[in-house]
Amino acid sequence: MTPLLEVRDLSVLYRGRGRRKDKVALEDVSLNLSEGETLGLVGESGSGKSTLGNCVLGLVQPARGTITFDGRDITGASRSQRRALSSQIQAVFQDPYSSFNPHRTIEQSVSETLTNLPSMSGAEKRARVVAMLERVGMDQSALAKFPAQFSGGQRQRIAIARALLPEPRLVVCDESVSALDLSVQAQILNLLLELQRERGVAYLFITHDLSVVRHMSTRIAVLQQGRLVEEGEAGTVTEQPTQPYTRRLIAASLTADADVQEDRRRARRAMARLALNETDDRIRLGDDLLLAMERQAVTETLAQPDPRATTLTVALSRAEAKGGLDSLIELRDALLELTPRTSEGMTPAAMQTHLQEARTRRCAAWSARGQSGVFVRRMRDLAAAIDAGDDAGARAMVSALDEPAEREVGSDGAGPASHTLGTRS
C-alpha cells in the first residue's frame, strides 16, 4: 500500500548570520505515514522535530530530499499549490494563545479553512462551522466571541475544529498539548483519537513527552540532533528501546501514577544513602537498593497500557534449561531490564557495582539453602502476574522474593501454594 506521506533523505540547513555557524537541523531523515495512522515524532528540544513538521507544511524548504503526499512530490510546491493542499494537510500548533488573530471572531478564524473548498453559501459555511465546534465540545455562542474570551483548553479545541473542518487527510500536531494542564491534555488527546476513528485522518504527532506519544501513536520515530535513530511500533519502542538515547528519553518522562512516583523516590533515596555512606554498612544498603529497584521495575511495567514481562520470561526459559547460580543472577538482572528506567544502560556506573554484588550475594544465599527451584518458581509467578495485569499480585510477589521459603509451602507441606492471579479492573 502506498503511504499517504513519504519523506526520503530529508536534510535541512539553517544558515548562520554574522558569527553564528550554520546549523544542520535534519540530516538524511526518511519515514512514512499511512492513512488513518499516527506517527509519533519524539526527541529533545533542538532534535529537528518541528523542522520536519514545518517541511511537510511547506513552511521550511529542505536543502535536499523529497516529501511525497498521496504519491505526489510536494517538496517544492508553489504557493498556489500549497493553498490547494491546505484542504488536505492541516496543522494544530503548540500555543493556543498565538494560533488565532485576536482581532477576528472565532467564526471568521475557523471558517477561513473552507476558503479553498468548492464555493458554498454563507449559511452552509456557518452550519458546517457550528457542527464542527459542537463536535469538539463548544457551542454556537462561540462564533461571535474573540479568542481572548476563551481558556487555553477551549482555544485548542477550537484550533482542532479549524484544522479538521475541511476534512483533511493529514494533520501535523506540533506539541499541541504541551502548553495545557494535565487534565485538559487528556481531554484533547482523547478528542483527537475519537476524531481519528470517525474520520480516518492521519496524524504526524510531534512531542517531547513519551507518555503522550505512547498513548497516541501507532508507530514512533525518534530524532536525535537531526538524525533518525530509532523507529518502530509504539509498544516496541517505548517498552523495548534499542538505542541508549531512546532509553534516556523514556527515563526522563514524567508520570501521574502515584505508585510509580513513590517507587522512584524510594529507589532515589536508596541510591543517595549508598552514595553518601562512609561506614561499613554497604552490604545492607546495596541490598536495599536492589530490592527498591526491583520493585520500581515491576511498578513501572504495570503502569504500561499492556504490561508484559518479556525480558523475565526469556530469562526464565534459559534458567530452567541451564540451572545453576548464574541462572538465578541472570533472572534478577532480567527483572531490572523490564523497563528502561531501571535497566543497566540507565543506572549510574557507581551503582551498578553495588547492584551486581547484591544480586550475586542474594542469589548465592538461595543456592546455599538448596532452594534455587523455589526462587525460580517465584519469578515465574511474578512474570505471570505481570502478564495478567495483576497489580497487587505482582507487587506482593516482588516483595516476597527474599522472604523465607517456608511461606510458599502449602498446608499439606507438599510444595508451593498456588498464587491466585487477579485481573486488572
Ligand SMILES: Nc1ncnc2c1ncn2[C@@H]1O[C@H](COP(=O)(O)OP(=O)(O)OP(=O)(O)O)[C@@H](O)[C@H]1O
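Just so it is clear, the model here is predicted, and its values are computed rather than measured. Residue numbers count along the first chain shown, from 1. The term rigid core refers to the maximal set of C-alpha atoms that superpose within 1.5 Å between the two forms. What changes on going to the form predicted together with the ligand:
- Residue displacement note: V376 has its CA displaced by at least 2 Å between these two forms (rigid core superposed).
- In this overlay on the rigid core, M397 has a C-alpha that sits 2 Å or more away from its partner position between these two forms.
- Once the cores line up, the CA of G226 ends up less than 2 angstroms apart between these two forms.
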Second form
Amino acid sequence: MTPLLEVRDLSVLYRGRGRRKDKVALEDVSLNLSEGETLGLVGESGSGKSTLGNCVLGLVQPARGTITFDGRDITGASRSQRRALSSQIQAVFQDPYSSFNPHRTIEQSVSETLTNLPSMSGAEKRARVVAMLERVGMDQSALAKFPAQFSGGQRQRIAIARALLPEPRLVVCDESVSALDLSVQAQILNLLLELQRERGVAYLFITHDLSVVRHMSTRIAVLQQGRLVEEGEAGTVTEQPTQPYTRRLIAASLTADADVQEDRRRARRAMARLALNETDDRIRLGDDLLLAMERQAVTETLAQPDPRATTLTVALSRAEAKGGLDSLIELRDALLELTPRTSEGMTPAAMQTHLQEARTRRCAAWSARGQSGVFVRRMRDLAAAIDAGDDAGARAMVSALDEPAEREVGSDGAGPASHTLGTRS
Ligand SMILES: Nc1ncnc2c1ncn2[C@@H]1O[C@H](COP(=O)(O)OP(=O)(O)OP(=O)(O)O)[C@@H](O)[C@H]1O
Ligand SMILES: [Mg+2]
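Could I see the form predicted together with the ligand next, after the form predicted on its own?
Now the full complex is given, and it begins with the chain already shown.
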C-alpha cells in the first residue's frame, strides 16, 4: 500500500541573515505515514519538528528531498496547487489565538477552510460549520463571536473544527495541546482520537511531551538536531528504545505523576512566554522561569522512588566552606540540577542565558540585603525535607524560597551566621 505521506531524504537549511549563521534544521530525514494513522514526531526543542511539519504544509521549502502526498510529489507545489491541496492537508497549531484573525467572527474564520471546495451555497456552508462546531462541543452561539471571547481550550476546539471541516486526509498537529491545562489537554486529545476514528484522518502529531505522543500515535519518530535517530511502533519506541537519546528523552518526559506534569508545564509555559517576549518584562519572565524550573526540579526529585537531595547537600557543604555570592549561585545551580530533566541539555540553549541571569540577579539580591545566611538556611531546610520525604513541606519551601525575610533571624549582620554563611548556631 502506498503511504499517504512519504518524506524522502528531506534537508532544510535556514539561511542566516546579518550576523546569524546558516542553520541546517533537517538532514536527510525520511518518514512514512499511512492513511488513518498517527505518526508522532518528538524531540527536544529545536530538533526540527516544526520545520518538518512546515515543509509538509508548504510553509518551508526544503533544500533537498521530496514530499509525496497520496502518490503525488508536492515538494515544489505552486501556490495554486497548494490552495487546492489545502482541503486535504490541514493544520492545528499550538496557539489558536495567533492563528485566528481577532477581527473576524468564528463563522468567518472557520468557514475559510471551505473556500476551495466546489460551489457550495451560503446556507450549506453555514450548516456544515454549525454541525462541525457542534461535533467539537461548541454551540451555534459561537458563530457570531470573536476569538477573544473564548478560553484557550475552546479556541483549540474551534481550531480543530476549522481544520477538519473540509474533511482533510492529513492534519499536522504542531504542539496542539501544549499550551492547555492538563484536564483540558486530555479532552482535546480524546476529541482528536474520536474524530480520527470517525473520519479516518491521519495525524502528523508533533509534541515534546512523550506521554502525550504515546497516547496518540501508531508510530513514533524521534528527531535529534535535525536527524532522525529512531523510528518505529509507538509501544516499541517508548518501551524498548534503542538509542541513548531516546532513552534520555523518555526518562525526562514520561511521568505518571500529576504534580510533575503540572510543574513541567508551568516551566514550559514560562519558556514559551519568554521566547515570545522580545522587549519588556524580560526580567520578570526570567525570574518566573527560574522559579518554575526550581519548583519542577524539586517535584521531579520527590517523584523518584528514593528521593535524596544529594547534589544540594554537597553544594551546601561547599557553600559553607566558601561563602560569598558565588556560593549562593552554586546552591541555586545545585537546586536546578537535582534531576537530570532540568540539567543542561534538556533546557533549550536559548533559555540557559535567561536562567543564569535570573539566578545571579536573585542571589545578588539576597547578598545585597545582607541575608545570605537566611537563603542558605532555607536551602538546608529544603534539602532536609527532601531527604525526610516531606513532599508537602519541600514543595512549600521551594515555592517560598525567595519570599522576603524581614523578620527572620540569621541575617548576615545578625550574629555569627554572618561570617560562615548561615551556619546554624
Ligand atoms: N525561520 C527560521 N530561521 C532560522 N532558523 C530557524 C527558523 N525556524 C527554525 N529555525 C531553527 O531551526 C531549528 C529547528 O527549529 P524547529 O522550530 O523546527 O524546532 P522544534 O523541534 O519545532 O522546536 P520546539 O520544540 O521548540 O518547537 C532550530 O535551531 C531553530 O532555531
Ligand atoms: Mg516547534
